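In C-alpha cells, the next block holds one chain alone, the form predicted alone.
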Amino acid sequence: MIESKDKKLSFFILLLPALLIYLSIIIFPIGVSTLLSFTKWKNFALVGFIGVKNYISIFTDPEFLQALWHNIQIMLISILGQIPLGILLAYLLYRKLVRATRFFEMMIFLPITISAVVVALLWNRIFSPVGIFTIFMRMITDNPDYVVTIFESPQWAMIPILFVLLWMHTSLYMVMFLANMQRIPQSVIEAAKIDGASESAILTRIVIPALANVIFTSSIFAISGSLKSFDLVYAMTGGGPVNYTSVMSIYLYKHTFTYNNYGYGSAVSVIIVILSVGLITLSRSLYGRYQKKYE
C-alpha cells in the first residue's frame, strides 16, 4: 500500500511540470477568450457584459459565414486531395515506380520547407500580369490582353489559394506516408507480388490498411490545419477582394486587431476551438468505428 502510494506520488510529481505548462498556455487563454467573447469593448476599453450577443451577431453576419465556407473549402482539400495524393506520391517512391527516386523526393519535399509568405509572393507573381500563367495562357488562347481575373469571381477566388496550399502541404503527408511505408516488412509485398498481386491491389489492400494509424493523425492535422490558416491567405489575397477569399482567422484578426472588439473577436476563437474539437471527437469516432470492423 505504502509503495502504491509513492508510485502515485512520483507519477504526479513528474506530471506536475507539464501539467503546469499545459493548463498555462492551453486552458488558461481558452478560459480568458470564453469570459472574454461575452463582453463588449471599445477604443481599447471594456464597455461591459453582453452575454451570446457576440455569437448571435457572427452566426448572422454573411461574412463570417462565407470564411467558414472557405476553411471548409480548405479542410476538403486537405483531407480529399492532400492525403490521398500524398499517398500516391509515396507509394510511387516506395515502391521505386519512378526513376530518379531521390530527386523526386527532394522536389516534393521543397515547398514545404519554403516560408508561407515567400510561397504566396511566388504564386501572386505567377498569377500576375506579367506571370508566367498569364503568358501561358495568352498563347493558347491567342489573347494578346488575357488577365487573371479569377480572383475577382466570388465563387472561383479561392481556387488558385486552394491549388497552392494542395501544392504546398502535400509534401508533409508524403514524407510522413512514405517513412511508415518503409516500416511494413518487404516479406508481406514480396508475397503479394508472388500471389500476383497488382501494384493498386497491394496499395489498397495492404499498405492503406497498414497506414490507418498514419492517416487517422493525418486527418487531425488536417482538419486543425485548415481551420487556423492565416499566413499564405493573408500574405495572398489579404482576405480580398470583397471578402472573396476571407477565412475564419483573418475574419478573428480584422475585427481583434483593426476594429479593436476583443470580446467580438474571442467569440470567434471560441468558436474555432470548439469546431476544431468537435470535427477532430467526430474523426476519431469515425476512425473508432473503422477499427473495429477490422479487428
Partner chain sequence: MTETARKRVRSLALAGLILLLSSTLAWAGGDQEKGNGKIVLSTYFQIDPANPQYEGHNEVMKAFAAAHPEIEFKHEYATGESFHQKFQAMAASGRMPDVFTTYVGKRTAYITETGKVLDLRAYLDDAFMKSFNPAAWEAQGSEGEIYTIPPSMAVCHVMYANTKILNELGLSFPKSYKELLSQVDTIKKAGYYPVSLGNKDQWPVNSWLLSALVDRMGGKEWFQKAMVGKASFTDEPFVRSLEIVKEMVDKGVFSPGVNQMSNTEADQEFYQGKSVYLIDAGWRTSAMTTSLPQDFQNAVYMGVFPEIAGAVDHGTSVAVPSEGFGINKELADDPAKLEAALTFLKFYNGPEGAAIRLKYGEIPTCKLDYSQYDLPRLQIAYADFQENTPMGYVIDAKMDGEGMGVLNPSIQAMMFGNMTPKEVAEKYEAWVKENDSNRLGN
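To complete the pair, please output the form predicted together with its partner chain; the form predicted alone was given just before.
Partners and other molecules omitted; one chain follows.
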C-alpha cells in the first residue's frame, strides 16, 4: 500500500516539470486565445467583448474561405501525394529496384535538409519574370513577353506551391517509411517471393499493412503540418498575387500583426486548433477501424 502511494508520488513528481511546461506553453496560450477570440481590439487596446462576431466575420469573409480551401488542397497533396509517393520511393530503394540506391536516397532526401525560405527563393528565382525558366521559355518561343501566367489565375495559382511542397516533403516520409521497411524480417519477403508473389503484391499485402502505424503517424504530421503551413508559402508568394495563394496562417498573421486585430487573429487561431484536433481525431478513428479489421 505504502509502496503504491510512493510510486504514485514519484510518478507525479517526475511528470510535474513536463506537465507544467505543457500547461504553460500549450494549454495556457490556447485558453487565452480562446478568450481573446471573443474580443475586439484597436490600436493594441481592448475595445470590448463582442461574443461570436469574430467567428461570424471570419466564416463570411471570402478571403478566409479561399485560404481554408488552399489549406485543404495542401492537406490533400500531403496525404494523397506525399505519403503514397514516399511509400513508393522507399519501396523502390528498399527492394533495390533501381541502381545507385545510395545516390537516389541522398538526392531524394536533399530538399528537406534545405530551409523552406531558401527553397522558396530558389523556386522564385526559377519562375520569376527574370528567372531561368522564363528566360528559357522566351528563347524557345521567341516571345519576349512570356511569363508564367499560372499565378494570375485564382483557380490555378496554388499549383506551383503544391508542387514545391510535394517536392520538398516527400523525402521526409520516404526516410520514415524506408527505416520502418528495413525492420520487416527479410525472411517474410523471401518466403513470399518463393510463393511467387509479385512486387506489387509484396508491397500491398506485406509492406503496407506492416507500415500501418507509421502511415497513421505520417498522416497526423501531414494534417497538422498542412493546417499550419506558413513559411514556404509566405516566402514564396506572401499569399499573393491578390490572395490567390493565401493560407489560414497568413490570413491570421495579417490580421493579428499587420492590422493589430488580436481578437480576430485569435479567433482564426482557435479555428485552426479545432480543425487540427478534429481531423486528427477523425484519422485516429479511421485507423482504429482499420486495426480492428486486420487484428
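Just so we're clear, the structure is a prediction, and the values are computed from it rather than from any experiment. Between two forms, the rigid core is the largest collection of C-alphas that superpose within 1.5 Å. Numbering follows the first chain given and starts at 1.
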Does V130 show a Cα shift reaching 2 Å between the two forms after rigid-core superposition? yes
